[in-house]
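As structure tokens, one chain now follows by itself in the form predicted on its own.
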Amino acid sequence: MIDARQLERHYDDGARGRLAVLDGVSLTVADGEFVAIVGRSGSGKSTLLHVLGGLDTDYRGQVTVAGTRLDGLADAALARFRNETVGFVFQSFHLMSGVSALENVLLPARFAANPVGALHARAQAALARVGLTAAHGARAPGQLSGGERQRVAIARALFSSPRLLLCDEPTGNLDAATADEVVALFKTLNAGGLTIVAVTHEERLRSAASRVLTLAGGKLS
């Protein structure tokens, strides 16, 4: 699923000079794996996730995801890859407050040519997959609990039937009981064959993964 080789990513850090957050990082992830990446704040975990998902292109090295070589890919092709192959889940949900939960799930299809009815049915199915009902879908994000909002965000990530789910601290804004529910959902999705890579500080998510890697000093081990 993922074959990343010798990734290098640097930032200018003022008085500290040029900081290498990724310093020759290589990573392989097989189809169906659930991999957790841990490390201190600022260690580069989110940067690595963004490189793997095609959100960050300012790096050196080679990245192949689901058979697509990302480095050097044109903008349009990279956007198509992000929309069709990878789903993203973030700590802060990133839902649009002015539309319903169902409309948030539909956002990846904004430019799709499918009939509206088919798209809505697909969005409803994605909500059902994460344990939410049509009633939840009709509500605005502000009318939902934190756990429900994260489930909406996960449904949106699943809408295009991605082969890979990338999660950036997905339980960081949730209470313990709700975080347990979301982790259980990830385990169910993974058991169904979805490949998951998550960066986290949380032991519950780390314990759910089939493999745990540590990013420190720009190195992955």
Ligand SMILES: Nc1ncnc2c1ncn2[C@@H]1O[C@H](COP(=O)(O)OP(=O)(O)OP(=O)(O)O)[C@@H](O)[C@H]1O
Given for the second form:
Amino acid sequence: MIDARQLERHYDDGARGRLAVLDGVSLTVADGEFVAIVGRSGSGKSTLLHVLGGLDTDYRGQVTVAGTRLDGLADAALARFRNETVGFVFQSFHLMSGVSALENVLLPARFAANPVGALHARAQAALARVGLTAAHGARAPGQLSGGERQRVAIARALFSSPRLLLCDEPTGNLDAATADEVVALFKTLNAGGLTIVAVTHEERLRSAASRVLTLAGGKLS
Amino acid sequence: MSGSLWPLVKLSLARDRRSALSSAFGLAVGVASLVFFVSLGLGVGAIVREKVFPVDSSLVEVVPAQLSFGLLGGGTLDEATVARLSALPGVERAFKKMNVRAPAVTIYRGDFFGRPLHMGLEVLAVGVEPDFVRGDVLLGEFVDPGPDKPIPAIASTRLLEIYNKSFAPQRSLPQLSGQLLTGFIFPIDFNRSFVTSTPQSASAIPSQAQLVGVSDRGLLAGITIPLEAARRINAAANLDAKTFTGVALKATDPSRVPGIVAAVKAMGLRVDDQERRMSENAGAAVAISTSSLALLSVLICLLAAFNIAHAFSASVRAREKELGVMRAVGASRRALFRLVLVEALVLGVVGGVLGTALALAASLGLDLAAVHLVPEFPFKPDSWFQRPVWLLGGGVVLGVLAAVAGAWLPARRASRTDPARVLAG
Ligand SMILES: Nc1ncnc2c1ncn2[C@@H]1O[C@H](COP(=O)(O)OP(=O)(O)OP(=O)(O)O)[C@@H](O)[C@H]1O
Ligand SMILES: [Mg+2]
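Alongside the form predicted on its own that was just displayed, please also present the structure of the form predicted in complex with the named molecule.
Now the complete complex, all chains and molecules, led by this one.
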């Protein structure tokens, strides 16, 4: 699913000078794996995830995800890759306020190359997959609990039936019980064949993963 | 290339309803003022051009030089000079004109379209070649009928307008149209005057005139009669019946006029461009005031564009995370650029249509008010405005352009949102 080689990413950070966040990271993830990436704050976990998901283009090295070579890909092609092949889940949900949860779930369709019809039905199905009802879908994000919001965000990531889910601290903003539910959901999704790479600090997510990697000093081990 | 952004545009505009409304309203004000003033300028310009100073742009009025050049005979308009004038390059035809050089009065006693009228009036008369006014003659042949029959006469369109709008109402005389006037016969005594003592040598020549039409080419303060009639009266009064008082040169094309004017001046003759100058001055005055008001309106639109730039900048900044998420779920840079620009486009269309409609409503309302509230006066138009389709379409286009111009940089900033930065946790 993922084949990344010799990834290098640095920031030019005024006072501190050149900051090598990724310093020769190589990573292979097989189809259907559930990989957890851990590391101290600031070790570059989010940076790595953005490179793997085609959100960051300012790196050196080679990345192939689900058969698509990402390095050097033009903006439009990368956008299409993000739209169809990967789904992102963030720590702070990042839902659009002022519009319904359902509208949030079908956001990817607004940017799809060929939006398939029956968008609402598909969005409802995605909500059902994460354990939410049509009533939840009708509400605005502000009217949902934290756990429900993260489920909506996961439903949005699942909307386009991606092959890879990239999660950045997905349980970081949730209480213990809710976090357990979300982890259980990831396990179910993974059992259904979805490849998951999750960045985390948390033991519960780490223990759910089939493999745990540690990012430190710009290297992955 | 991308899916339908329309739902997102709607969502975003609905969410920022107040800001969107104020942006669109600003545009509407600018567009309304532009459409209104241009419409007014076009209307008033047309009134000046077509009614107040109807100038035929392909006509050159040649008059004799003020000083004659003695032996050379230059400066007068005799047959030989007219022949040379008609041979000038660019001249299609020369129309000779001869004033009746004797004074004339009309004394009318009797029924005047249903009212008793008793009036004595000093009259000027000019004789013109029949073809010069042929198109406006409604009755009979425009030729000299000889001493005993009424002379066909043409009145000035503008004179009729002044009569109808100020002279007649003040004296409770009937309103007249060219149609109604046609056929009207009135007495006219040549070689007689109320204001100057007439030469003893000649006695009055009583005659009659019959109105046969009205024309823009008619003498403003008098009547226009066939050239031969003027010649005959001048001869009968022992006055100059040979040289002409003017020649109207019809150019093959208005663009030839400057060349003809130069050639005429080189012949030692003058060109009477008083009417043309007045028309041009009045036209320029209208054009200048319209342009300055239009400029002001464009400034308002510019302000509206700045307002939109400001509002969209703020909105894009506030939506940074949202735009980042859109990038994450598959928005290209182009798609985000388009998303913001289409939002502005909608505001532009709304503002443009609203502004154009406002301007239309205002101009129609003022026209209606003018009909009822402004008293009649000469050249008072039915409408003070012109509302050509291009102007209405232009109003909408202006709204769209201002909105899109204002939103351009914010849209670019939106397209450059770095998702890795705004989404990092
Ligand atoms: N735009 C940027 N400019 C400069 N430095 C940056 C930028 N983005 C990230 N960094 C730095 O790069 C390093 C890695 O950042 P990253 O967000 O990948 O860390 P992380 O492992 O996800 O941390 P956390 O666990 O706190 O989320 C950090 O030291 C951070 O300060
Ligand atoms: Mg992070």
